[in-house]
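Listed next as structure tokens is one chain, alone, in the form predicted alone.
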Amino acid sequence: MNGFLAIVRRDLRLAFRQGLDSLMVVAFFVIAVVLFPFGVGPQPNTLARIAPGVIWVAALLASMLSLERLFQTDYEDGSLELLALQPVALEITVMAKVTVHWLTTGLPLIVAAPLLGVLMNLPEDGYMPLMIALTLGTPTLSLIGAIGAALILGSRRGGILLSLLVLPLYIPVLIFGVSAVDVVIGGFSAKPQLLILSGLLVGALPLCPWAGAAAVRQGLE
């Protein structure tokens, strides 16, 4: 534990002094949502209608935005092959890791979405399955991004192989999350959808640290 927070408290000093890159993330999310009024017009039944997809999708877009720094930055420096010979356990550094990417990337995008809902009509319904939702599904986004990180180690144009690994492994996240705002809209209760969302992410927290780890000691082989 004390190693995992080590590592949590030196990533995000390195993210601060960068900040710049976490408003970036932000400011994708909200400019990608604030385009889709232009594009199908402002007519606020249509914008209603949408609203929890267009949400959903920026999101997934955005969390991706920074996944290919996750491991990149260390490994082009040194810094991951010190992290790899030290005591702690690789998973837990690569767990530290995504926990660092979900705090300045997910969490960011979860206090930005009400705002982007009332731009997008969102009925007032919406609001408590959408937080609840995206506070389930970001932090899986955070941890299947580790493993397609880990995998593009030393390769040339990472961003696009990045986005080719890891995006059909986000479809299920992106329907359930979806999904659990329209029910709830339509009148029929979100907690399958909630409950296939902490299952995901139950899931998705001992899998994919593990799997992450044995990628990046593959890249530093």
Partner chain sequence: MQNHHLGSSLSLFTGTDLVCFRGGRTVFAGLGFALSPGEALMLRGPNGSGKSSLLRLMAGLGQPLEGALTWSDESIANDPEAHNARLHYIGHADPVKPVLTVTENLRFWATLRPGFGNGEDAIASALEKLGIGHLADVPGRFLSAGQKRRVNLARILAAPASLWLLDEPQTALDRAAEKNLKDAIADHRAGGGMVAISSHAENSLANARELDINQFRADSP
Given for the second form:
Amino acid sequence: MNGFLAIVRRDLRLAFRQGLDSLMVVAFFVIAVVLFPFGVGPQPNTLARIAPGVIWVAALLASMLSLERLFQTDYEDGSLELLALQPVALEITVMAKVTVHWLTTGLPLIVAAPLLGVLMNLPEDGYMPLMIALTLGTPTLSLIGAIGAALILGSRRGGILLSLLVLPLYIPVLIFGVSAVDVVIGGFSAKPQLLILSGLLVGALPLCPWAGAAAVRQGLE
Amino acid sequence: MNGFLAIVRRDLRLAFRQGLDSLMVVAFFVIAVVLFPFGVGPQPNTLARIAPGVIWVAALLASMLSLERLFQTDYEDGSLELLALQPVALEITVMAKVTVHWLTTGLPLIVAAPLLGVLMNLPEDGYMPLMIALTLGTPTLSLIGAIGAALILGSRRGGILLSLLVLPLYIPVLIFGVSAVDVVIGGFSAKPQLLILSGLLVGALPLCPWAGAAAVRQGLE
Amino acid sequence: MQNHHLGSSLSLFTGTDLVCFRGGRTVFAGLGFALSPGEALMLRGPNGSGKSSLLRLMAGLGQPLEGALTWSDESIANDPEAHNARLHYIGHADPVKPVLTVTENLRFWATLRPGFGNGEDAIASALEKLGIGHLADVPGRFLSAGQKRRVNLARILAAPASLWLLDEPQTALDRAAEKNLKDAIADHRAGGGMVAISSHAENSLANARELDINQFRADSP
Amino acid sequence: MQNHHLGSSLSLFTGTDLVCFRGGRTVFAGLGFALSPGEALMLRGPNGSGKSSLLRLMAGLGQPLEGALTWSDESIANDPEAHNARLHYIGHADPVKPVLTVTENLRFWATLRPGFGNGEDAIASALEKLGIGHLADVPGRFLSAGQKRRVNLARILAAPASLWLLDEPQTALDRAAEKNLKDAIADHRAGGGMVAISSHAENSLANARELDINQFRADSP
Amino acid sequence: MFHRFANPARFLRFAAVIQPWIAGLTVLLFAVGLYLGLLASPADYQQGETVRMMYVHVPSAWMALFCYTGMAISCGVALIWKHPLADLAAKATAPVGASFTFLALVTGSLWGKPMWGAWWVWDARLTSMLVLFFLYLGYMALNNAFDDPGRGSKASSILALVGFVNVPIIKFSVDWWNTLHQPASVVKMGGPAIHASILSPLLVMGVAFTTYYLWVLLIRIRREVTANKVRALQMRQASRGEQ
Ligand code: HEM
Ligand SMILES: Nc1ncnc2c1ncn2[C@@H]1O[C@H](COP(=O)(O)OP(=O)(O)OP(=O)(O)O)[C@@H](O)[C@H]1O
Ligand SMILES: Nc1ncnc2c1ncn2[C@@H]1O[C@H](COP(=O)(O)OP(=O)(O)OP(=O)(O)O)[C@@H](O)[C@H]1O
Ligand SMILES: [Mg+2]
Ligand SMILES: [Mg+2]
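So that was the form predicted alone. Now I'd like the form predicted in complex with the partner chain, please.
The next block holds the full complex; its first chain is the one shown before.
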């Protein structure tokens, strides 16, 4: 627990000192969403129709892009090797890094989402389920993504390989996240969807740090 | 010219030996497009309506993601420094790298686009202008992206920062690329849009290698 | 060839019949060593003979293909965290975060060690021992190659561990710092510590055992 | 302090009153040097004194804040490509591509040089001179730190250039390779070549001029 | 003349003298402008009271463009002549310009709801303005992304210059494409085309925004100079004791 807190504290400090990290993720999120009106055309009702999907896809991409550096900088300057050689289980180290990733990217995404709802003409009923679904879904994204981020260590390609590994695994979160918003707009309850999202999170919570640690270990060999 | 060809030959060889580079870009392209039916729901007419936009946005993202490594690997292992110290103008070196980037990502994207048109229910009239617009637009994306890829050399963040720099500059290509398809589907001629796309390309062709070389130079200082 | 250099059975840290397989080839085979408290082992051998690889095996970063590494007759793979708690490793890279001050960098690593508590004095005295007391509050980004290396060396002085694994530790050090390092190693050994060190330098440590890895080449002609 | 070390006006490559500003501080000021054919200049100074920075200025990677670097009385900034054609630079990194064989790596760099033509023999003999003839067809990824460094050194033997700028070239080399390097430098000087070299080693090259950079510290108390 | 204030010490002295005057002027101008705009001027016969949004929207839109132009010029000067103050000025301008852009976007969309019936429409002017906002963000992010501040300012200067192509697009978007947005009526060939009762508060607010910008600029540059001093001290500390 001590080690966990020490790593969380260090990584948060790094994120704040380097500044703007979270801001950049939010900016990407906004830009990615904004690209669609350019692409799809600005008719308000088309936009409203695809709003939840676009916002979720942009959140997926933003989370994925920021994941690339989850272990990368520590890997490059030798810190990761050294972290693996400390008397702290590597699973705990991975969990600490995932926590910081969510605090610095998932949380800001949730805060920025309503703004994008406005840009995309999201119907009013949609805001509440969007926020709840994002709150349940983004930690799962960070957890799953950590495995991918660890797998690409030392490979010569970064983001693009990561996206191939991670995006297919993100699809369940996407499906239920969007559907939670859509059913509420359609006048039904989103309870089943939100329960499934919680289930995914509870499943990922023990599994992903374990798989991530295994991946880091092989990346260091 | 000699230097240009030597660099193109080397970078192509690197791309082929490392294998799968282009394949990965295409795979990302496909996955990004496929996310939308999941997000938006599979109704054929909604899909058809947003098809050109989604295909173009995915192409933008695929091109951008693969750009991150344009100079990065050479920068990290000291090759870029050494390239700048050869009796070959740095502008030529940048142009050679852009050429290889387009050959290994832009071209495969163009080849893969009709397949995605089918997935997204693109109306039949749209295929021709989509291909032409992609042919004119993707080189511009590679050219603009090269500036961004050079600017982030040595920075603490990769993909996400690059996206913030490059995506806003991609927007004109996106607008006219999509509009070229839309007007043809709507029964008009896409000549003005295609002319503008050509204009953007002709403008970027001398400007971007020059700005890219300046950016590389300051990155090495 | 099967010259095992087996020490007395009192040896604390031993390797027997080690085979290292790396990069598609057997780097060395049948290698053995033994270290007792207060002893030093100098790894010798030309470039590519496997010095770094052996040190990584000793640290537990990667497993030998065959053979056993034991600490008090127990395999180190049985309890990696316990092994980590008793070793310090210096690799090729210097994990110094550019945005943290030298003290913050050291404090982070020290808090992960057992029994560090609040040893601010330990950090300050480690810096003094390497002649960089004046750098305590300077952010890592202002350091030159040699200064970073000294910070990395101060790290292993700040929290005690009985086994030091040093891979060409004198890289980038000027002569004053090399002297400091030698003194620190002598102190460590006087207190019952053990050292394994690789180096191309001609002069050796006092009373060090030498191990010529080249003797154990698997593909020697 | 204003000790310019100006050589005779016959010197081919000279620097006068150089001021180097890097990372927000003046590293050295008022530094001068002169090199004539056949001469060697050894750069001395503790960690962080600016040896690497001076070599980069000599190569034209970055401009001095003040002062002039001239070749036959013409500023090197006037025609960077011509300057590049007459120099070879060895920095901290070894640009050896993992997927290309040693020969392919060398051939690429050689084809960028003027008057290389089809010098396969030059490559083979450069490899022999550094004792790595047997590695000719081995891909770069299988090389150890010292082997990579030797390949990098072979690069400058494969295509001639009159000025060698070597930044701690003996890093990671074993004693045999260090000897090869010394011989190569002697040959180069015998043929009228010039060398500027930084090193922490105690022993010097024969008849080398020494330049203690520490004398030119800008902020010395 | 050009290099008179190049020396940061001299600049600091100069800034310390004029800063209170600029501060006073800003407060005064805002008071006058807001009085004229909110109380003394008539409501529009078509738009009613919402027209008063203009006195914030238009000056902030002007300033967004003005700041970017100033920033690009500073960046050019910094790159070509390596003028230390130009760098600081560009760096200090970016967040101010981004805030003005944000303000123009927010007031524009608040105004858009009653006028066009939507918070946001995707027309050329609004879109290119949004791109401008992203360019400011990109500039700041890039400036901050390096361990070595010198690297950051050079890289971001190049970006600022490349991004300048967007400024004429914003300015002339209303002429080149037919959009919902109002075409230029104040700053255009042949003189302003709006009534004096609206024009005078608008111009006063415009000047007030400009002096406000100068005020903030002075504060930010002074702070930056101090930060540089601290950094230089740390640097000196880093290289001390290595004789
Ligand atoms: C978010 C939405 C909006 C944005 C981004 C925006 C942007 C701009 C910009 C950049 C300018 C300065 C143009 C120049 O200097 O030539 C401007 C001026 C102006 N805007 Fe907006 N605007 C928005 C919404 C609106 C709305 C809803 C109205 C009212 C119908 C409006 C009315 C005006 C007027 C009257 C001017 C002054 C034009 C002139 O005299 O030059 N704007 N706006
Ligand atoms: N990252 C790597 N991946 C795969 N194989 C490697 C890697 N590094 C080294 N090898 C292989 O292992 C062998 C031993 O390398 P090692 O780095 O242990 O040698 P070394 O004795 O430390 O050499 P040096 O003196 O050059 O540092 C090399 O010859 C190479 O074949
Ligand atoms: N990448 C960099 N970015 C910014 N400043 C740097 C960088 N590298 C070095 N410096 C600064 O320049 C000074 C000189 O560094 P340089 O690397 O030239 O020293 P050196 O003499 O080669 O030292 P060493 O013996 O440690 O290699 C350092 O003290 C540091 O302040
Ligand atoms: Mg080694
Ligand atoms: Mg150096």
